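First, one chain by itself in structure tokens, the form predicted alone.
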Amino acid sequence: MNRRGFLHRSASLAAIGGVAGLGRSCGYALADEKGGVTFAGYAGGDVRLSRKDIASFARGLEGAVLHPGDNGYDHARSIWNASIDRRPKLIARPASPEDMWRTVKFASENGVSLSIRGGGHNHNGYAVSDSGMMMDLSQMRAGDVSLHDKSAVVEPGMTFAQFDGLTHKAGLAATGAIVSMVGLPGYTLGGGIGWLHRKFGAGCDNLIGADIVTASGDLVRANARENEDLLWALRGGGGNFGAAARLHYRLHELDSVYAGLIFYSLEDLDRVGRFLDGYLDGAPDDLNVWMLHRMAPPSPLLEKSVHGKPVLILAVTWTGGQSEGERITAPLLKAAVPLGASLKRRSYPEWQSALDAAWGDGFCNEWVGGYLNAYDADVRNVISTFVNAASSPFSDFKVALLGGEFSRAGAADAAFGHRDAKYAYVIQTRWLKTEEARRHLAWTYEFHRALRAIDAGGVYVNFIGKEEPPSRVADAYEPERLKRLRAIKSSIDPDNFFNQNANIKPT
């Protein structure tokens, strides 16, 4: 087996529960044991432990601790959505899957309540525990690729840029995000749309398996032969069931796609719209498009004279040969007359990071999305009235064409659902000013009432926003996947310990 860029671990997953402490007293002032810290416990109410027990804990760990007032814990508790401000009482920054093992024991067995940052991009800030521990897991980021069955099996720290840097090594890839700084645990447990999702499958229909530790401290493999019904939780049932200590793809050959993006202006939008609802329609397993409606940003593709002006965005991949590429995304440069296009043959992770610096740090974030069975005349009314008066030069709305291979997975496949909708859509608001969010979300909301007088009905869990109640949750499953979903919840975690995330409560 030829295998590229696997940091090995010295303890396999099996013996995690009698490998020796390797760790170190990380940053805690020992002076003190007489006092305690009081955490914020994961079924309500307060616990407090004793600073001699968090000590225990912290020199237990072959990774750092961080408590309030450390170098790195403010940089630890930031995440991508800066409307996010939340101070856990303990970070724990695990180096290897042992680590996280007494991270998860330690929290379940004292009643602490316990968040876990992957890639720490979730715009609800999931990955950040008000008063609790936060699990931090951007240390442990090594990668295994199999040459021989077209796999990949990596830790959780990792982000896409990572795992594209990996896997494209080798020519292969999986469905990934449309930006390369999110973390794998999160998009990949909740789903997975991005440019490949039409002809690879969603991102979890490309996990084969994972580690996960359990709230009550155990270690257990999912995969084909081992806790199937585990597996089938994983994909698309979010991080509900136990913290992925590895995760297992599988891979596809590709090395490089026919992608891009091409301009109109807003005013097009019902001309290129009608093209596009009908078009689309037969459109092969290798195209994707996205549209996304939003100001004109500063692009070198654009005069000077549209920045700023509504425009539609035309995000296009073809995964084929070139010759073919360039004659089926042909007519989508047709459609009317674009203010411009960049479609070229470019490698997949420079296509998968083209977006990045349109979405990076520093801002304020809410998300909030759907599905829709059409971009017809009602959708596409509703669009131009609100992105024609956005809150914000830095928000936009986006479709994402669903079909080909998403559309085939079957409800005994995955617990992610609704795969017969045309499209996923996504209210994706961007601000800078903290003291202005009242303004954004309400323009958010009040856009996102008018789609869901008309949409399809369901949410992809991935698009729930920070301002809905907990039961848009039930949204974005079929009612008998949910239903399983809630057993399986039941039997490995009946105590609900991993509530941070888009909860899925026991029966």
Ligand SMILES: Cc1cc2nc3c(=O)[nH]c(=O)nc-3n(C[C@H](O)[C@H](O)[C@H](O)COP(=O)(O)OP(=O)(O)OC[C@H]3O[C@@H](n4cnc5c(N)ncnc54)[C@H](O)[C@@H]3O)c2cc1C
Given for the second form:
Amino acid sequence: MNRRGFLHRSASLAAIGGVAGLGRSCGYALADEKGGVTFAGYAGGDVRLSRKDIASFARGLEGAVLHPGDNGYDHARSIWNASIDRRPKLIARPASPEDMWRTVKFASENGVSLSIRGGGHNHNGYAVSDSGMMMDLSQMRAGDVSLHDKSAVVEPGMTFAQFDGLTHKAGLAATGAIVSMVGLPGYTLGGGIGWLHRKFGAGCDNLIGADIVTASGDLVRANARENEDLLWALRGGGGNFGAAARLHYRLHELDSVYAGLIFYSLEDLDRVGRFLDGYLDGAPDDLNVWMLHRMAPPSPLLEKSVHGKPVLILAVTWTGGQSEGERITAPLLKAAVPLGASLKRRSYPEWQSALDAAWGDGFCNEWVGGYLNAYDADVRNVISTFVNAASSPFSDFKVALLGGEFSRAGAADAAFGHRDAKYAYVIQTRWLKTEEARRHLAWTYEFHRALRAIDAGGVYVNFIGKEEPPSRVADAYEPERLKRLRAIKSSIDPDNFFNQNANIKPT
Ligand SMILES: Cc1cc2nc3c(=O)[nH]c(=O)nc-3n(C[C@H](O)[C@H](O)[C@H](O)COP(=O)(O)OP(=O)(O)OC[C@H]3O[C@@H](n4cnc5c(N)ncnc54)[C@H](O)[C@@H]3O)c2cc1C
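Structure of the form predicted in complex with this ligand, please, following the form predicted alone?
Let us now look at the entire complex, which starts with that chain.
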């Protein structure tokens, strides 16, 4: 990708309107709706478009357009969460920012509901519109690293595995998810925590620029010099403000980490938890710890007799020097008698993908979360009660230590709020496609109710549950942040065209 193009190209899309596309469209399956196709409208109701107009749109794209029945249609509408089974009336697969612009313009001018698929990992399925249009960015995965100013410009179809592939060669990294298949745009625009947020800030804090296609058909560049307000909103406000055609990240020097898992029996939760909650209070930024509570996976680190039994797993990342890392993490190995441990020096991409095998697609999932001020006896009691009675052996309850650089971003820096919480938590319920959802959802939301009674309030926007009411989105932001987000939304998308997301409504 031409990086200079991203940084210096005119922000006007009038010029892009004149770019000729190659017009590649797959075989049609529109015969069921003679003369036209009925789409869900973005403002509610239905919208009918003629086949001629749809064909003309498809011809104008360099990328492909898929219709129900086309080869690849079912694959394109399938996302990580197998509970989501939605059927867009049309899937556009842009090959360029110009294609993205044409797609947004076609949908908005015709009043059609449009969803955006980045990495397709949002558990709520925002990526897939039911009966509207879907813009699938999976064909846009180019990127470029600048060693000079330690930054990367990438297209929005990229996953963290691909991003790592690009940045690691240069000995650089930015905060990413703890599973490498997650898409960059949904993660970053929602906020982004992982193995590195205590050292380098949230994912969105490292977003230093973006090209955004707006609902009115403009290409707007947001960075520290232009549209600063928009950049602020993109740092945590999600996909509410437009479609990100390119993302520009600040990178940091990081080649390898001292990292791994420490397994304890869940019976030791009280002992280990009491120690941890205190020890982590003064932890250096280089130390990052997540607590995972679940049934033990069939890990070679564990005796076979432990497999399937409730365990507490500490996922530990140390980004500093080796000997100091060994010293700081040693007490974590002695909080009780560990069942197994795997701390060692490894490349950052190896660590970022270490949990991938447990989090592939094909399962049904429900996630719901919040923040905690302490990992105290009350919290541990709730964890112990619910994890021991988990409805599925694949489910996990995760608690991530916040603080460090993450907590230094102020209200003026990013829309992503609640920076003073000590921990973020998420209940991750996961079950087989062949099972009934009801008992898993009941376990999830009973667990959540018990935590909500003692948690710190608020929620990370990417951990809002599918079954929660739309009003829950407001809990993701402190009142001042929400007010500013609504004002920006009102000025850039007053009709709420971009609403297939954790929706911030215009005022
Ligand atoms: C296995 C797994 C592990 C995860 N680990 C972490 C983690 O460690 N830390 C963390 O913070 N989160 C984590 N998440 C949550 C994840 O960050 C969110 O689900 C995120 O939305 C996924 O991004 P995506 O691009 O894959 O999502 P998609 O489902 O493609 O999109 C999600 C949302 O982003 C919007 N969007 C996508 N692309 C664009 C774009 N180009 N422009 C504007 N809006 C866009 C969509 O409209 C939609 O609302 C994880 C999720 C999964 C499934």
